[in-house]
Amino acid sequence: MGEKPIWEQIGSSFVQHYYQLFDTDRTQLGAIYIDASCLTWEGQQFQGKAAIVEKLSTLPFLKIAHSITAQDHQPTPDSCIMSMVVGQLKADEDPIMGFHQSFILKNINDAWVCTNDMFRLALHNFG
């Protein structure tokens, strides 16, 4: 099997410092995100970089480790990369917890950058 395409290579790249980012210092995830970013974070919505930046940063843990299980990336039509991440973690003392979160990613001035994020934690309500 030869080396993968260049769009798995810079999806896993940001995928491994995104979450090194959110588990060791949440208010530097800034550098990935652009004025125009949306967040959606549990279905509430977030636009703009100061704004994603304040919700990931006062999100109610102290620490929080991420384990992914899962990763698949896509070129797509606009020479942007979409990511789908299948995980999970462990916030402070509460269980651990499924997460699944998804990213497009687009190239500015030779930089990635996410202009699209989603997260979700697998919980399943069969009541």
Contents of the next structure:
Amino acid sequence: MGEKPIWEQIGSSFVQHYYQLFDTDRTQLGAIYIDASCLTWEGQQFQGKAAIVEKLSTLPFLKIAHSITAQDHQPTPDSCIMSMVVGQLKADEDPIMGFHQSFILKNINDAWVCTNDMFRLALHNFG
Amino acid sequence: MASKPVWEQIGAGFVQHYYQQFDSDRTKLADLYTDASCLTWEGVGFQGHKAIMEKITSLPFQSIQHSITAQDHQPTPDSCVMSMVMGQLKADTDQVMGFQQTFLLKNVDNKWICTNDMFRLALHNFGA
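Can I get the form predicted in complex with its partner chain as well, since the one above is the form predicted on its own?
So here's everything in the complex, that chain up top.
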């Protein structure tokens, strides 16, 4: 069995770490963003680590559980990694909803940070 | 009224052009990809212009229509533009299905080309 390409290893490892942190203590997500990072959350833009962490920490739910349906990873020409995730989530006692999220990861000083993050609920899609 | 940031103009311009071409004559998408481009279509990877165009032109439908529900655009640290699209599509007489697609655009010789493209049908998602 062939080994997965390195970008897939990095991408899937990041994705696993991201949702694990998000679901247990999302205030800790600060470590993966930098001041150059951008987040678009349901169409709203947040620029920089502080603004991003503030948005994520103040999302209006106590509990959240993400379940990943599919993930794709690709290397970019500038040695970054692009990841796309399709999944479902459940916040507090709300019904399960689908979501889409895309990331760009960049290696800075030997650590993979998230420079771009886009999240949307899949309210208009149906199986 | 403030003008949209340039990355939004570029991203939205690309997205409109991409789906218009896809729906009318997808062989014309050739201009948007280069040999450095990657496409992941429903989990399967295609590398380079030739393989990508072969995949796109051999997709098993005659007519296709995309309708965009939402799109987001951001500038990346390396001066690229990242775009995420959520929408619905209808192929031939199949039922309408949701899809998600993410692009990375790069300016090469004064032209915005697509270096990374990921497409998935939203089969596992459902609305509230």
